[in-house]
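Quick heads-up: it's one chain on its own, the form predicted on its own, in structure tokens.
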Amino acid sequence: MADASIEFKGSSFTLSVLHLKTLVLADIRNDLAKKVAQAPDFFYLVPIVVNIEKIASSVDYQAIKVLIEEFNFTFVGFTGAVSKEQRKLIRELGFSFVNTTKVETSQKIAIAEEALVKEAEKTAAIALSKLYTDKVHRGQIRSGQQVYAKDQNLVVIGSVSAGAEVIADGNIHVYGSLRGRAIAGAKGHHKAQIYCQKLEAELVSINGNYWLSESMEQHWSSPVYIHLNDNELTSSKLI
């Protein structure tokens, strides 16, 4: 018998969860517009699961789906601690419902996988840091510009303007103000770090983990370095 043309396998994926706190579509639209405006390229086609456990059961599911897709997110389905009747209704309407237990199981699988490769990752990170050379950019990076250090660290001797983007597969050093977007460890390097003399960024990201500006208030306008600690972004003052 010939091999089957398809095969199902268990796996785990990272999905962004949008928690709704109101049924007022106009309010949701306004808040989504503000959020997406901060980093439109970053959010483009991001898979979204909508958590509805904090709102009433009389939900216009189709309207919410249409609203999510209006901002170019990829709508996956709904989730949350809701009644069996509500889950059944969602599925009868043709939408997916992601059970909380399934989400928790995926997280446990991801943690187990991470533990299995922890030592290998450390070794790889050390090897990568030794292989990276520096790409040096002298002068200001202006709005609309993008500078990418492929397989390198990026050193900017100058400032990064709002609307500009700096990307590196290794670390990012900005010897000036960082007001645009900075993405380090772009190809997957959890030991990558971001350094700057003045943090006023629209977005920072390391190995796919990101902060928008409101998450940087602790060290705003200060010299800082940003790194990952147990897969969560952490910032510390340089001086």
Given for the second form:
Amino acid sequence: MADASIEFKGSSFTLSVLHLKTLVLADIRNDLAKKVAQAPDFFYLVPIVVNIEKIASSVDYQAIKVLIEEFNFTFVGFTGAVSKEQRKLIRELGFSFVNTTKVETSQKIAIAEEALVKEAEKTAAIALSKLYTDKVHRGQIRSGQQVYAKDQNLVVIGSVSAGAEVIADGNIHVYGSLRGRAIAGAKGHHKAQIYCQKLEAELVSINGNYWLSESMEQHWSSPVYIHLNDNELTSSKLI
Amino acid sequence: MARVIVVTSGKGGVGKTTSSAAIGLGLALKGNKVVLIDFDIGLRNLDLIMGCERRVVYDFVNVINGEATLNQALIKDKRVSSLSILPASQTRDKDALNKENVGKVLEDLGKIYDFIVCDSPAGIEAGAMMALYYADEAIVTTNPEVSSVRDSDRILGMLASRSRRAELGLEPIKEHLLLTRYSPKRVEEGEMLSVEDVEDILSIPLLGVIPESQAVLKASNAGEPVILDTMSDAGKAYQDVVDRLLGETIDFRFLVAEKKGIFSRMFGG
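Would you mind giving the form predicted together with its partner chain, to go alongside the form predicted on its own above?
What follows is the whole complex; the chain from before opens it.
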């Protein structure tokens, strides 16, 4: 039977790592004191991992832990590329050793992040360039019909009936009456707009912000364009 | 080539069968060979309205299943010899029809008749889809009220996407708007949508406006299509519809409430 009350899951967190360059506790205390004095609130109860990679083998682990806790850090454990024996010793002393192949991983992450950024830039470029193209629908869109312009603007030459739905990742233009539902900027595009010759819609939505008919009273049955102004839907008369 | 006309609406009770009967008979009276098909399998109303319910031996489903020939199932109208009725089965349901066999029956009928008028069941399910699938033209029957107009709009979407013509990419089905149970007086009082309102919403060409009339109920009960009641408003309006279907241009009538003159007031005309 599964344990309903608890569940183990892996998560990644950003932890502060304190790199030690000396074993002289007095020096460490001095430098730590200076650092913490600059921003005491910031460091208060911050979980911290101590990296012992750059110091010689015979470390007084207990003393380091106590020193760290003196400054109100929350001690998590030790890290660093050290020998197996050393890790074993750390464990035996009752401290946790946090595993990280530091240099490699950080490089990998950097590379992966760079790739991600490039990919995002690429897709954004595609999406943006596509947003300048139009899907044109000639004729009325009837009740029960749905037209979606993926990564495009939607131009309807005709009316959108009550009970019909027009969706675009870009803008929506209706050369006729808009009586159904219109959803512009469907993938999240706060500059998307909705234009129609006669606003009698059941619902209009831009980037997730929506209005039902009752919010459209001001420009009901008028030629209107609808846009977002500081994440607030706004309608303006076209003529 | 026969013109296959479906009389459809989406919503029930708006006057599809009344209109099918009146238009079918009207076309036949003008000398055309007409067959009326009842697609409302399971309910069977058309033969009642046509007054031939006692002459049904075989039905549409029998023909589809090869249990009877077309000639055995077709009922010749007693008033007009060029009109036949293919009645629906009352013991089966709408799934008894399949596209292929319906197509075959329509093809056979098309060789004999000038007009095939298909009386569609209500709804947007298989039965209604079957009735409109092979249509060349559609008479969308609508009452001047919001829900009926909405359902007609839905059916118009189906006509444009689910018909044989749509599937094969042929010229789309020719759509006609038939407004029934129209009461100019109630329109004036703002209780009913006007012709203009409905035309604006559906934006398809208007074929006719049938005024709300006592004559329709009387005709239905008597099994005499209302078009035979040439004195009634509804009968005259259906006659106009038939003439328009045959290509004539006729002004629309019965669109404004009649002002009662002093004599009709006095004598209750």
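If you superpose the two forms and keep the largest set of C-alpha atoms that fall within 1.5 Å, you have the rigid core. Residue numbers count along the first chain shown, from 1. Not measured: the values here are computed from a predicted model.
Participant: How about Ile167 - superposed on the rigid core, does its CA move between these two forms by 2 Å or more?
Facilitator: Ile167 C-alpha, core-superposed: shift of less than 2 Å.
Participant: For Thr74, decide whether the Cα shift between these two forms is 2 Å or greater, given a superposition on the rigid core.
Facilitator: Yes, the C-alpha position differs by at least 2 Å between these two forms.
Participant: After the core is overlaid between these two forms, has the C-alpha of Asn30 moved by 2 angstroms or more?
Facilitator: Yes, the C-alpha moves 2 Å or more.
Participant: For Arg87, what C-alpha shift in Å results between these two forms following superposition on the rigid core?
Facilitator: The shift comes out to 49.4 Å.
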